[in-house]
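Next up: just one chain, as structure tokens, the form predicted alone.
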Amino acid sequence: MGVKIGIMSMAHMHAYSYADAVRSMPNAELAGIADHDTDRAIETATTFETTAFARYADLLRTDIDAVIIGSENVRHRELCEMAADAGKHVLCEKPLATSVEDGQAMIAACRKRQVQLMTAFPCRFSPAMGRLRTTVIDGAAGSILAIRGTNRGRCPFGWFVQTELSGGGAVIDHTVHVTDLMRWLTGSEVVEVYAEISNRMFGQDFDDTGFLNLRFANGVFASLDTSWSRPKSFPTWGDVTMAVVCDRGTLTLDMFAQNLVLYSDKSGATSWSHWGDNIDRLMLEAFVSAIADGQPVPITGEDGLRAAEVALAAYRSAETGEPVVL
């Protein structure tokens, strides 16, 4: 029998991809969807041919093995603690939490009940990223000196720009993915963050542009553009790129370059249709395998917290105009 998974909230658009991935896996079952938005629970449960639950507690009382948390960022702690108390393993959407205290509480709750907590960082499962990391580990390019990274996208609006639900804007949304990749690649932690953040893309009361300089414990330094700087007319949602400067050469990554360019007279727009590997499914397969085999998840709550700490430090740096030491 496969691993039974429930979803706690479909607020995040990634939850739809995760639900689709679980349904396509022979060793997993999408056993239910619960949401504080009852209409959304019913609608999405109908779409994905599973059971809708009006209350999270009702889903957690079933015989599911694990949950995916796809809620607004500020709800992550509450839902994670509920799931842990019910003895369910957790895959939590990024950022793990909107405060260090919440992230620590989530990790502690799961550790107390001896359930696993995994952070949803699908970019680690990109085959291109895997090849880049293998090249670095094998020493073919030499030692890493510096990294230039980007995660530039279109503004998602909705609750993402309501800071009381998201915990911030572009910086908390887009810092964590590439920061996690840099940590994974270097095997080192960020020890200092300097950031400049503004709202000049849309001029509203949320940050839409951010540029971070990071210093790692092993001496590597990095820059990271985390802006919602792509206009509505841009042909895709955004990017994940890295240029890894080593002492024998530079390695470059364009994670989502596998696409077809579609010029549509029907829509009057140009779009990019991705044909590469489904990294969401690869991530879900790793999560399900870890649960089924009783093995540690490959990306932990601690990984999620370390990345979130960098985003939170970036906000403090931008407020003071000074680097923040972690």
The other form holds:
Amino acid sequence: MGVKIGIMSMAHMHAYSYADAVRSMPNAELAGIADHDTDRAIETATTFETTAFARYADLLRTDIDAVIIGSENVRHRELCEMAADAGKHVLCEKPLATSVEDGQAMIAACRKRQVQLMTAFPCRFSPAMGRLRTTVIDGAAGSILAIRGTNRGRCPFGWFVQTELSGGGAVIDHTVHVTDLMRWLTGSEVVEVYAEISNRMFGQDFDDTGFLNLRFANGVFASLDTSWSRPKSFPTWGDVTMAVVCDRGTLTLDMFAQNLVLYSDKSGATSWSHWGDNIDRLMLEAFVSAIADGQPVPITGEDGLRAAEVALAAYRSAETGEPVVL
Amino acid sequence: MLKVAMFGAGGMGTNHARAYARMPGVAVVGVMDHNRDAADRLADAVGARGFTSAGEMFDTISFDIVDVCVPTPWHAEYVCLAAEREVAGIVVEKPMGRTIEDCDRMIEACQRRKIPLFPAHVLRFFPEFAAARRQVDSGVIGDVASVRTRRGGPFPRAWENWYGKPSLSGGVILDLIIHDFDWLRWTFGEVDRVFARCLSAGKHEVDKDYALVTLRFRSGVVGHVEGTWADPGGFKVGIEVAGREGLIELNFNQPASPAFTAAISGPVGAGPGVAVPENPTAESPYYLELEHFISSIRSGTPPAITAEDGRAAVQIAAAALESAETGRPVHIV
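Now show the form predicted in complex with the partner chain, given that the preceding structure was the form predicted alone.
Let's see the whole complex now, leading with the same chain.
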């Protein structure tokens, strides 16, 4: 028997990929799915051949070791605190929280019950990202001076654009992945955020365009495009890219550039079909082995909170038109 | 026959002089450069006389057009000098001036004598950039929300490392991505505010530069311009415009194959050859740019790029430089 994992809410589409990954691992078991949407609990439990729970408390009363929280962003805190109280380790979908207070409460709850809290940042497990980080650590390129990053996508709509459930639009959805990669790469924290944010893509009451400029404690400056700017006709869902400018050159990453190009008369479209590694699975493997071996998880709740703070600061900067100091 | 006098026999001066030399009804008659060898070499190549001082050139030959391709901080000096003569038109390489005050001096000097002053924003004559603007204007991607450009490659080496001295060149922000500022303003209208960071801010001399500039246009469009002199991997440009009904991109999301590549082995023992990708076009954008100005002089119609356009691009760059120095957004009034 491996590590028994339950999923708390399938609201986020990534939870489906995590469920697949857990089921494919020899040392893990998908022990159940709970959801406040009972129909979704039953439907997804059937799909993933596991037990459905209408109430989170019922899932937490079972002998599972850990949970994956895949709910709407604003529910992360409540579900995390429930899981921690029940003594279950937590892998929480990003962004960790929609307020600093919520994130701190989640970290405190897990610490108090001595369970581990990991933030779901699968991009750290990309082999191309690994090559980038190794190259930086090797030192041949010299130290990092500046970084240009992008994480664009199509607008996911649904609860992602209901800000009372998501905590914001494109900026809170897409700031955290690359901010986390930049922190990991530089070993430094963001100390200042400037942002231009707009809603011109859809003209509705959620932000769909975010151009952030970050300054790190070690002097590195960076920009990050978080926009939901990929059209429906774009050949893939979006991107994660970085140009890392160093003393002796520039290192570039296009994380999901490992594609076949598919020209289909059936769909009438051209699309990119990804052949690279499944980084969700690589992340789940790291989580499960940390839990199984009693080792610290590789990405913490603090990591999640630091990245979320940058997104929250970006909103404050856009409101005031001034850089925000963290 | 329109006779051209050139100031500056460096890379861009050579480029311009060679374009004039093969233009029907146009001849280069003089090339001035402080470097005697450079002046004579270019003069020989285009059938002109070489000079090492402006006074000598002005006193010796007669000419109709002056083309100023000296390093940026001396643009105003030579343009104003030329404007004291009976000339039909003046071309000034981009950036038009090192400062807005320089631009104002040139505009005033040329206006007084009613001399057309043409800032050489050649990007408008690059077919891919002209086509991208036409696509945006056509409305095929709907209302635009955001635009990104990127430009740059290795650090440029030139006379006394003047590119590496921000006080002279203005770094990548003024010297390089002013191309993008002009194209963006041409395509998306006036810029409201600018936030920028760059490696050369506050430095006396650099051997690389990199800038990330965020723009907010009056229309509400958000822009991002990346400029690099820190990429030994070769010169690259890219455009991406995101609209409500689609996206236009050039070299952004997938590397577009160039239309022609020559990959040729080096001599035996000399190691591998270098592949040089090209996108050949029937005519060079530099030729098209200068030909446009020459025909506007002949027909007496205003050129498509005005001195005010050149000044406006410098103003965006100056705002970006100020923002990079102060760490604050700068509003353009």
